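This document opens with one chain alone, in structure tokens, the form predicted alone.
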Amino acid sequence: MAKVIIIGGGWAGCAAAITAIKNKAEVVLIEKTDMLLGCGLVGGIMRNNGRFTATEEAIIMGAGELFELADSLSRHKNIDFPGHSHASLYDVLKIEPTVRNLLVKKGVNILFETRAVDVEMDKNKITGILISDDRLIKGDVFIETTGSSGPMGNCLKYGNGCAMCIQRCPAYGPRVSISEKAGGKDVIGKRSSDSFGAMSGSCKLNKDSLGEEIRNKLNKEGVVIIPLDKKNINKQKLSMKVCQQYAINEYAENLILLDTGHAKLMTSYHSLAALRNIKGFENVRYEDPYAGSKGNSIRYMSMALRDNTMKVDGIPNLFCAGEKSGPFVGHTEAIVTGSLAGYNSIRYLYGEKTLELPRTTAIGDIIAYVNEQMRTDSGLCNRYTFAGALYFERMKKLNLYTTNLDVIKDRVYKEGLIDVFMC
């Protein structure tokens, strides 16, 4: 049986594993830490704005397992908060073991605490992944979903130092770029013409450290919005974050909390001293990252150039997905690119033409659009998500955004893509 090796167990890697194993491959997933989902362990926001459309497209195409699982673990559904509509918030405390069980049940061989450090090559093809303990894991086709943060040194050089985030680099070691090890050329995202990367915006407060009134409202409604005094408003923070969909004034002028199990703080990098002067925050502390007042991990430091089928330029048997495949933001974006990478890895193995999703679908359009943008200097200064900012405006302009399920199904049907990822 053909063997697919996936490096990186975030949302993109998990999605790639599912579509690959559904299409009759042996799948090995290499994850350097002791948990799956990566930044998905601290995210939780699904189906907001254009992500609803993309989610339903993926489900109709036959890649719905992870979306349906996230729906089943949602603490709140169909909620609105500034700039965002009809969002769901999955429980970050329950999602990882549930995804892990799903992959194991499907037969995916997950190798935890296994860190890739190099590749074995035969001419321009990868034949194996070298592990930090000197093991060599051989395979036929490879999918890189390692994210884009790189080693902890990037946070020291381009950010505000290690903020002790969910990536846990000091414990599990640095990430390497498989695409560059194999001879590919990675590109780096920018915040401006002279600053690199972007700081992760994901930030959690310990819910039990908040006042009772705030906790009760979060549990009941999913959202709490608290206006800030003028002295605590800093709009410069908005340009530092990965998540441009939240770079609107409301997120600088208010504390916005979402209930994902923890209290997700949408306006990051507040000093603990300033927060504790606000009613209900007198005992507050950060949950993730622990040094959340300083910042977070740096992202978009190593993205692989690839085509619209997710195959990496110049390396025939290497595919990529998630942030590794461009300055995408979000779990939905990771899942849909991972699903396509997993599916096309199998088509490549069996000598079949790899699938390029049409731009009449939101998923096909964002994959192609980001591919174009990441090859330009100006495009590398932006981040792309179905949920807001530049790409959501494009979705609306092209009439790709809709919450009408009949319209979405008809769109997928006309392209002959119903259940395409199933076989």
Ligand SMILES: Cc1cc2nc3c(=O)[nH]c(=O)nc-3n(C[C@H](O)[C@H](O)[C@H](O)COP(=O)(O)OP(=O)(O)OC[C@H]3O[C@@H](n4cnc5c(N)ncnc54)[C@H](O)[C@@H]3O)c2cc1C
Second form
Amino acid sequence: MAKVIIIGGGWAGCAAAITAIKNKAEVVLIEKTDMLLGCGLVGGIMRNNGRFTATEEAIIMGAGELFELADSLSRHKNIDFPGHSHASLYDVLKIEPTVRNLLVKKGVNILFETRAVDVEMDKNKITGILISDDRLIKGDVFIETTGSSGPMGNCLKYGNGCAMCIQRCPAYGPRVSISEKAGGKDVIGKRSSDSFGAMSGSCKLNKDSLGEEIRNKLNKEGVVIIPLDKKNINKQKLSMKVCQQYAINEYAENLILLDTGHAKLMTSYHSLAALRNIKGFENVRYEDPYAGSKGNSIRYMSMALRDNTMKVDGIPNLFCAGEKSGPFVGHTEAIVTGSLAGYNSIRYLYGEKTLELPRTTAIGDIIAYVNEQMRTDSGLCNRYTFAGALYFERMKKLNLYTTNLDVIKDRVYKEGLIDVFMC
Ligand SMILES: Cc1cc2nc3c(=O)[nH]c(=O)nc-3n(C[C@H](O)[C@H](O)[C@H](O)COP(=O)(O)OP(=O)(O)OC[C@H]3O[C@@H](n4cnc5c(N)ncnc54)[C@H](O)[C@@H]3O)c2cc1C
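Having displayed the form predicted alone, please output the structure of the form predicted in complex with the ligand.
Then the entire complex follows, led off by the chain already shown.
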């Protein structure tokens, strides 16, 4: 049986594994740590704003498994917070084992604690992935979903300090760029100042370290908003955020907490001392990153140029998805690009025409739009998500955003894409 090798077990890699295995291939998923989901272990927000539309499109196209699983583990559904409507928040403490069980049940061979470091090539095609312990894992087609953070030196190199603690580089080693090792050309996301990389917009507080009243409100309502004293308001923080959908005044003027199992603090870099002066925060501590008062993620350090079928430029048997495939922000964005990459890897294997999703769908449009943008200097300064900022505005302008399930179904039906990912 033809063999698909996926490198990186974040949301993008997991989604690629599911569409590939549904299409009758042997699928091996290589993950450097001992857990799946990468950044998905610290996120949790789904279905906010245009992500609702993209989620429903994916479900109707036959790639609904991971979305339905996240829905089933939601601590809160259909909640609103500043700038965001109808969000759900999955439980970050429960999601990983459930996704892992689903993949194993479907027959995906997951190799944990297996870090890809290089490629074996035959002319311009990859024939195998070299692992840090010198093993060679051979395959027919490859999908890179290693995300966009690391390597380790970034901790000191790019500003506030990379605290991508969830990726645990000191223990498991850094990410390498498989696409570059195979001869492809990667690009780096920029900040508006022209420096490289970008900071995440949120971090986690340990929920048990908060006062009882805040904890109870979080557990019950999912959202707690606490106005900040003038002296603690720093609007400059907004311009540092990767997640531009949360770069609005409310996120500087208030502490906005969301209940994802931890207390997700929607603006980073609050000094611990200042936080502990606030009622209910007297004993607070950061959960992830541990250095959340100072550091946060440095991401978008290597993105592969690719076409709209998710195939990497210049390497016939390498596909990519998630943050590796462009300045996308989000679990939803990782899942939809991963689903397409997994599906197309199989079409490539069997010599069939690979699928480009039409721009009449939100998923097809974001994939094509980001492809155009990441080839320009100005485009590399932005991040793209269905959930807000520039791309959500575009969705609204193009009438792609809707929560009407009949409209979404009709759109997918007209393009002949109902259940396209099923087989
Ligand atoms: C703090 C924070 C909060 C966030 N909150 C949200 C949120 O609430 N909602 C939302 O939608 N998005 C959120 N995001 C963004 C979202 O998590 C990411 O955009 C998305 O999950 C990226 O998925 P990915 O699969 O592309 O990459 P990643 O999640 O980075 O996964 C990459 C995987 O590849 C593995 N890997 C790397 N190198 C190798 C190698 N050499 N060999 C083998 N394996 C390797 C890694 O260990 C990891 O598991 C957040 C991001 C951060 C940092």
